[in-house]
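First, one chain by itself: the form predicted alone, in C-alpha cells.
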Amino acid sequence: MKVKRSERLIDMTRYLLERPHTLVSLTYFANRYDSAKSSISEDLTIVKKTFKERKTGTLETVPGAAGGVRYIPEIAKEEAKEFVDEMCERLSEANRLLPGGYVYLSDLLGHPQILRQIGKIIASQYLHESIDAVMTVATKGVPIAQAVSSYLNVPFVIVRRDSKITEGSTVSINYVSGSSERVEKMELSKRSLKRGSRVLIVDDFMKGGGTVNGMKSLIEEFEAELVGVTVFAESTFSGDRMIADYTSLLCVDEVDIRDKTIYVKPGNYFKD
C-alpha cells in the first residue's frame, strides 16, 4: 500500500534519526513505502535541506549500486555554547561542593535531556573520525558513554576497578591516581574490545588525569588505538596532569571550601 509523502517524510526522518552513521539504501526506502526511487530521492532532498537549515546534522549521500544515505548527527556551536553556559551556572551552585573539592554531578548526569545534549556535543567533535568503541570507567562515566555511543552508533565498554565474575577473563593494569598518587588497579573484559579497535575515552570528571591515563594504558594492552579523550568537566590542577591532549566541556576553575563557592567556566571544547 502506497504511503502519502507527508507520512513518508515523518517516518523516514524518524528512521534516520534513530540510526545515526548507518547507511540506508534507496531501495530499502522504496520497498518500505512502495514508492519509486525518484520519489524517495526527492523526499531525501527535503530531509537533507531541513537537517542543514535546522542544524540537526548532515545527510550524506553515498553514490553507486551499494550506496544510499547516512545521517550524521551534529550540533551547532551556538546551541552547544548555550548548553555549556547553562551547565556552568548550575554547577556553580554552592550546595554542589563536596569534600576534597569535588562537585556533585549525579543529578545532572541522570537527566535524559542533559545526557542527550552531552552525547551529541561530544559525538559532533568526532564527526570525521572512524570510531569502533567508546570507553569509560565505572560508574559515573557510564551514562555519558552510553549517550555518546548512541550518537556514534558504536558499542561502549566499561572499565572496572574490581573483578566481576560476569565479565569472564579480564586484562588488568596498575595505574597511578593523578590526584592522590596512589597505585590502583583497573580491568577490562577480554571480550569487550577487539584488537586494533579505534577507541574514544569519555569520563565525567578529571583532576590529575590518572584514571584516563590508566584507560589509555588498557587500550595499549589491547593493541588498540586511542582516537581522543573528552570529559564532561575538569578541575584546575596545580601539578603535572598525566594527560595533555584532551577536551573538556566545563572547567571548575576556582573552589573555596571555606566560603563554599565554586566558579565554573566553559572548558577547552570551544578553543580553536
Given for the second form:
There are 2 protein chains.
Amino acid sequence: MKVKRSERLIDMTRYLLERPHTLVSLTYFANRYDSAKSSISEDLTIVKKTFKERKTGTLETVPGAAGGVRYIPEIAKEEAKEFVDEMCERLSEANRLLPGGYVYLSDLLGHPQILRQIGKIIASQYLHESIDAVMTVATKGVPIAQAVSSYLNVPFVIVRRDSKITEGSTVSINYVSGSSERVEKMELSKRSLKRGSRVLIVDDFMKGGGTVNGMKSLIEEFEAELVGVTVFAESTFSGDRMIADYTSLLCVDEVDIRDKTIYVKPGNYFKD
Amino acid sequence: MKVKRSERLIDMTRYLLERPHTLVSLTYFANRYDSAKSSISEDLTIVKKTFKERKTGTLETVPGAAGGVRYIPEIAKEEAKEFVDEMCERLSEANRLLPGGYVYLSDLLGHPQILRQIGKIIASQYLHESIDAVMTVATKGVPIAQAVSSYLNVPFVIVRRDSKITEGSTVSINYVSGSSERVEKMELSKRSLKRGSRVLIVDDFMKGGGTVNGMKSLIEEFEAELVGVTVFAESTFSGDRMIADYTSLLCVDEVDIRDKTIYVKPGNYFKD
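Could you present the same protein in the form predicted in complex with a further copy of the same chain, rather than the form predicted alone shown above?
What follows is the whole complex; the chain from before opens it.
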C-alpha cells in the first residue's frame, strides 16, 4: 500500500539516522513505501534541506544507477563548543580531584547523552577521511571508541594490557609509559585488524602519550595505517610528549592538590 | 519563522530518536518551529502512528500542563528473532573456536550495527521497569552495557577486576568464579552508584554465573536493587549454575573441539 509523504519522511529519517555512512538506494525506499522514485527523490530533497538547516549533518546524493543517498552525521562547530565548555565546567568540579592529581571521569564517560556528543564531535573531525577501524585501549577508552564508531559506522578494536583467553592469538608490543617511564606491554587480537586498515586512535585521557605511542607501534606491527589520534582530554605535560600530532577536546591545564582546584580549558580541537 | 510540517516531522523524528525515554513538552516543539501547539499535536499523532506501524517503538503521550511526549525505543519480536538467528549462524563459524572451547566474539561486539540491535533487544525487555543504571564488568561487557544504556537513556557503570588509580575509592568484594572455582576480587568506584539505585546487569557471556553473582553481591554492598540480568550468550553448563534468574539472547549449546564445531541456538529470551 502506498505510504503518505508525511509517514515516508518520518520513517526515512529514522532509517537513515540508524545507518550513518551507508548508501541507501532510491529503489529501496521506493519499494519500502510503494511509491514512485520521483516522489522518493522529492522526499529526500526535503530531508536534505532540513538536515542542513538544523545542522544535523549532510545527506549526500550519489547519482547514477548504483546511486542513492548517504547520511553523514556532523555536529555544528557552535554546538561542539557549547558542549565542550560545559564539560570544562564539569571537569573543574573540586570533588573530581583524586590522589596523585588524577581527575575522576567515569561518571561522564558512562552517560549516553555525553557519549553521543563526544562521538559526534570526534566523528565530525574525520568526515572526509576513509577509516576502517577505531582503536582504543581497555577499559576507559572503550565507551569513546564505541561512540565514535557508531557515528562513523565502522568497527572498533580494543587493545588490552592483560592477556585474555577469549581473544585468541594476539600480537603484543612493549611500550614506554610516558608519565612513569616504565616499560609495559599491550596486545591486540591478531584477527581483529586486517593488513592495510586505516585506523583512528581514540582514548579518554592523554598525559605523556606513551599509551597512544604504544597503539601506534601496534598499528605498524599489523601493517596498518594511522589516520589520526583524538583524545577526550589531555593534561599539560612538563616533559617531552611522545606524540606531536593529536587532537584533544579538553585540556586539564592545572591541578592544584593543596587548594583542590582543577583548571580545565577547551583542547586544541578548536584551534584552527 | 514558521516551519513547514514536512520539515517539522523530519526534525522532530531526529530530536526524539536522539533522546529516548525523555519527556519533551509540546511547548518546546511549538517554540522550536514557531508553530501552534495544535499543529505540533497533529504532527506528533502522525509520528506516533508511523512509529507504531513501522515497529520503531512507542511515542508515549503524557497529558496535562507538565505533559508532552516520550519516545520509548522497542524492537519487534520478529526483528529480534531474525537478528538472533543470524547471530547463531555467525557464532557457529568454526574459526571462532579458541583453545579451551572458548568462542571468539570480539569482532561481533565491536560492530556498531550489531551493538545497536543488541542494545535495542535488551532494552525492549525492560521497557516497563524503572532502571537507574546498567552494570557490567570490564572489558567485554562494556560495549553491551553502553548499547543498552543508550536505548534506556540511563548511565552505565563498569565493575573492574583490577584496581585503577583513576576510579577513586572503591568498594570491593570477593566472589567465586563459577567455572574455575577460584576466589577472585571485583570492585566498583564508590561514587558510581547511589544507594537505592535500581540496577540492570548485562554481560557478554555467562558460563557458571560466578561473575554475575559477584555483581549481585556488589549491588547489595551498595544497598542498591537488582532489576534483572541479561547476557548476550550463555553456554550450557554442566555444574550447578550460581544464577537461576537470567535472560540470554543466545545459547552456545555444544562445542566439539575435535570436530571444530560449535552449536549455537537462541537463548531463553524467546521462551514465553
